[in-house]
Each structure stands twice: as structure tokens, then as C-alpha cells.
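One chain comes next, on its own, written out as C-alpha cells in the form predicted on its own.
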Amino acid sequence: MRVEQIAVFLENKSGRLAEITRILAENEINIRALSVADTADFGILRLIVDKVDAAKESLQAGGFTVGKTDVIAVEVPDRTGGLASVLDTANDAQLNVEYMYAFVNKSGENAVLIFRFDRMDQAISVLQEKGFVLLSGEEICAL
């Protein structure tokens, strides 16, 4: 089960992140998860939002370079070892994690781990076979 994510390339300068969140807010787009990675010159903002196409269009209209990629959302209990269990399974299957980030809806319940693997279809199969719960984009937005 794949989840659509948008990736926004932005200059590493003051106010750019605020501008993105303002554009999304003005278009009534809800951010459910995000990750920011940066270098000295630019950053990549990865977002899971409730209206993927509208987010992409509104940010492009605002002058941002935006792409869509698929990721996998894995729900695990929010306790010690939750992430390790997924990573051990990926390692056993020789899957490479290109990047990941996480969020917790309510502490002590479940965490959602967002992954981009080098072999997405195999990752989905392996994780499902091992009994992990994979969430859809709609399920993430409903949390």
C-alpha cells in the first residue's frame, strides 16, 4: 500500500518554510506529517497532506518546485523497539531505506513510520507478510 507524498525544493533562506505553510493554509490543505532535510544551499520538504494534487498545484503556482513520490506508512505500537522491528525486517530482506520519518498521533498508542525503500513493491510484500499494518493516505489523514 503506497502513500503519495509531495516533495518541495526550497532555498535555504529565512521565510521560505513559512511561505509554504501559509500557501497550504490558505488553500485549506492539512499537513499530517513532514520532514525537512537541508544542505547549505537548499532543502527538501517532504509532506503528507490531505489534498495531494491541490497542494502540488498551489505550491507550483507560488513558484515552488514540487514533485510527488510514493512512500510506505507503517503503523507500529509507540513503544521501545517499534522502529527496530521494522528496520530488522527490512534488513533481513536486504531492503535499503532511502529515507524515513515518523509521527505519533497520541503518545503511548501508535506511531506511524514513513519509509522510502529502494524496492518499494518488495518492501510492501515483506512488511505485510510479517504482519505489519500499512496505512493508506486516507487512513493517515483520518488520524
Second form
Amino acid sequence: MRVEQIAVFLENKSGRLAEITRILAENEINIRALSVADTADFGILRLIVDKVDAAKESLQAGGFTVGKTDVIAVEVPDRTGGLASVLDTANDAQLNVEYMYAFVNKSGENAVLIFRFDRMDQAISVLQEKGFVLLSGEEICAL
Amino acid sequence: MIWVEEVESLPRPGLESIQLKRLQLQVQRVYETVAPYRSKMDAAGVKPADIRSLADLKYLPYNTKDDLRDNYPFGLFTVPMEEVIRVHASSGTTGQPTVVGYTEADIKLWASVMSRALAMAGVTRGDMVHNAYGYGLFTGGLGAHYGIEALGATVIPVSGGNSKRQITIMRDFGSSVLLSTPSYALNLAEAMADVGVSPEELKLRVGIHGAEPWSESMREEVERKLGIKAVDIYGLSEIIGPGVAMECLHTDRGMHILEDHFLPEIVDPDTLEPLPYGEVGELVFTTLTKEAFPLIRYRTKDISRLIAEPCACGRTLVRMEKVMGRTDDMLIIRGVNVFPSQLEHVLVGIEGVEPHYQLEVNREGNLDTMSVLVEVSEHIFSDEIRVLEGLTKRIQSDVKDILGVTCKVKLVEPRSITRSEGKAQRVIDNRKL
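With the form predicted on its own in hand, show me what the form predicted together with the partner chain looks like.
Up next: the whole complex, starting with the chain shown before.
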């Protein structure tokens, strides 16, 4: 149960993020979740969108370097300890988090946690064994 | 004071007859002992006996850094290795260094020309000479060192780096002469201000600066900040190292070439026709007396002009003007020769990196800095910061290993490097020289 995420290379200069969101808007692509990782010189924008291939192609056409990666989306109840329970499980299985970000779905009842682990297949089986709800890309877009 | 007045003030015909005799012997020797020279001369249809005047030099084939590379490392040496008592090396176009060798007589010759160069700057026995050129494979440090000793002055073999300690040594030892790259001289001036030592506390009188391009305004800055007379020195490892040409204290225009050992020509870099004195072109040298590694008509790629007018100092040696540029794309960064192609080689060597890059050179404060901009293609892109930072570190360390220069690496978006007519502009040199 993997979700496709696109990642975009961002040079640290003004207007780049605005340019990306403009391209996505023009192509009627909806952003479900995003995070920006940054260093002094560059950043990486990670996006979960409703139309992955269209987003990738339009950004490439706009001159951006775009990559596609698989991530895991875990749905947890939006209450104290929701994230901790997932991380405890990962820790017990000696999985490392490369990065993560989160958003709360529209109903406000559940939070969706996006993870990139060092060992993705193992992460999926461990989380499923422990009864966590993993969402597909379609499910995220339907939220 | 003139070190060897009988040579340096010779009327031109006398000097030229010495040059011709030495040239004939040298050509004969390389023809007999070095196969690449012999085949090149045979191909050009010229025999040693055809050299009957200095003007006949024009019949001899040129040599370039490529010839050195093709015969790497020792293929152009004229003597068996048992007679070579030292080698030096400088960086070459493909990451392969240019290797030069010296017999015992060559080391003595080098010490002699270097000591004559020092004498042109008024250095004498009793001077405390602070030698801040790097010691090692680079010819600067050791070349100057032996010349200082041959002159009978005191050498402080301090080499480069640790500016604060250098200032303490200059003050405590009473250094009167400074040998360094011009940018390092400015660096020392700045460090002096930091540690609270004023130029008046030092005995520095003269600075001898070379191994990198510098301007007249930089000279004024060095002179003002250190309270010294700053003079220019020229040399290249292929010819011998430092001590090929040197400015005297009587002129600000041009360096006297030690012509009794190094025969200069200026040629048109396109047609390769020799040009008369006064014209601007590529500087070409023939070593007249070197044993282990002589060079015939070596194209330096340096652009200069020869000045034949007599100098106020009394020397009849021709002068070469401060080098005005290069005929190739070589950059000199902190005394290190850097070719953009070397960088390309490093980048291609790193799996996945396409060589869409740009080299940016700046002078920050007094030191040259090099930044490498690399366009991030999809092959090297990762959604993980760790991976991209690992890539920049890898590039940085490979550049340091192969080019010998520390650089900053900046990853940039595709197509952000300026291209003109489809060809990327590889080098941006922002130094105001």
C-alpha cells in the first residue's frame, strides 16, 4: 500500500514555490499535502497530488527537476498519542524515518501521516500487522 | 647591484652569440637523446645542423602541455633517472600532472637564476627572507628556497598557511623580504590588522610576488598595506619554476628574462608566426642550458609582449610585460592551475552527474574562491536532503583531491546555467585583475 509522491528540486531563490503552484493550478491539479525541506542553498518540495503523472509532466515542462517516490500514508485518530503509536512501532522494528509530514483530513477526526522509511516493504508489513490503516493514493484524494 | 654583470649587461650581440651556441648544443642533445623530439623534428624536416642563427629557431616544432602529457611522466627526460635528483609536478588538463625533473646541475642552475632574480629586487646577503610560497611538488617554495640560500641570504622556510604565526615570525625574526603570492600578501596584511601588528613594527622592505595574475591596483594595495616595494616574478614549472623573469627596482614595466638560460619568443597564437619585439602574442620559451628536462619552443599560453628598450638598471636582458591573459581557458586559483576540463572530468567520474556545470571564481577579501554550480538532473535528484548533501560533499572532495583546490558546490535548477548558442558558459571569473 504505497502512495506516489512527487518531489521537486528548488533552488533557493525567490518565486520558485509560487511558480510551481501556478503551474499546478493552471493544470487543474489539486495538492492534498505538501512539505518543504530546506538547506542553506536548496530545498526539496514534496507533494501529494490528485493527478501525479500530469503534475510531474507539467512541472518538467516548466523546467523543474521532478522525481517520483513512494511513501506510506497512515491514517490515525486525531488525538494525543496518534503519531507516537506509529513511531513506537517503527522504532521497535528498527525502521528509520527518512522524513515525514502530516495533515488533518476534512472531517477533522483523523490525521494522515506521510512517511518515507529506509525500508519501505518491511514498514508496510509491520504497520499492517499492528493494525494501522494505510491509505492508497485514491483514498487520500477522496478524503 | 647586478648579480652577474658580465652576463646581464652584455651588449646584445655578445649575449646572442652565447644564446646561439647554447641553443645549438641543446637542439643537438634533445635530437640525439629524446625520441619524441627526434620524430617531431624529422617530420618537420629540420636537423640540428639547420640551426645556424637565432632566427632559425622558427624552423623548430613547438611543444605544448599536450606533449608533456603524452610523454607522462618521464618520457621527455634526456638523462637516465639515476641522474635526476628531484622531480616537481603541476596540475595538467586531464587531472594528470605535468612532471618535470632536475639533475644536480639543473638544481644549481635554478638556484643561480633564482638568486639573480632576487638580486634584481635588491635582496642581498644579510636579508631575512620570509618564503611563504608552498613547499612541495609545487616549484614555488623549494625553487625560491635554493635561490635564497645560493644568494647567501637567510631563508625562513615558512611555506603557506597560518597567517597569525607568520606575522609573529616576521616580527620576531625581522623578516626583510617577503616571497608569496600577491593574494597571500594581502591576506597577511589583513591578519596583521587582526593581531594588532602595524607595518612599522616589521622590517619588511620588499615583496616578491608571483604564481598568479595580479594587477597594478593590487600592487599598490600590497605596497600601501605592508609598507613595502612589491615586485613581480615570473616562472613556470615546465621551464624551471620561479626565476625565469623578474622585475628590477628601476622599472614598473616588465620583468627581465634570464635570457642566457631561457630564450623567449612572442608568437601569433593563431598563425604561430614569430612576432617582432613590442607586439602582443603568446610567450614561447626554449631552455638553453637545462639538462634533465629541456624544452624547445614551449608554448606557455601566456599572453605578453617583449620590451627591448634598455632599462635604467643597466641590464640588457629583454623584458616581458606582466602577463595579460591566457590563450586557453586555464585559470589560476590561489597559485593552482585549473582547467574547466579537469572539473568536467571530475563530474563525469561521479556516477550520474551530467557535466552541466559552471565554475565561478571570485575574490573574497584577498583570497580567490571557486564555486562549482551543478545543474540537478533527474538522474541525480533525490527527495532526500541527505542524498543531495552527500553528492555536494562528494563533488567537493573529488575536486579537492584532483584539482587541489577547495571549492563550494551549489546545486542549481536545470537550465539555470547561461547557455549561449547552446553551449554553456563554463567559467565566470569575477576577479577584478
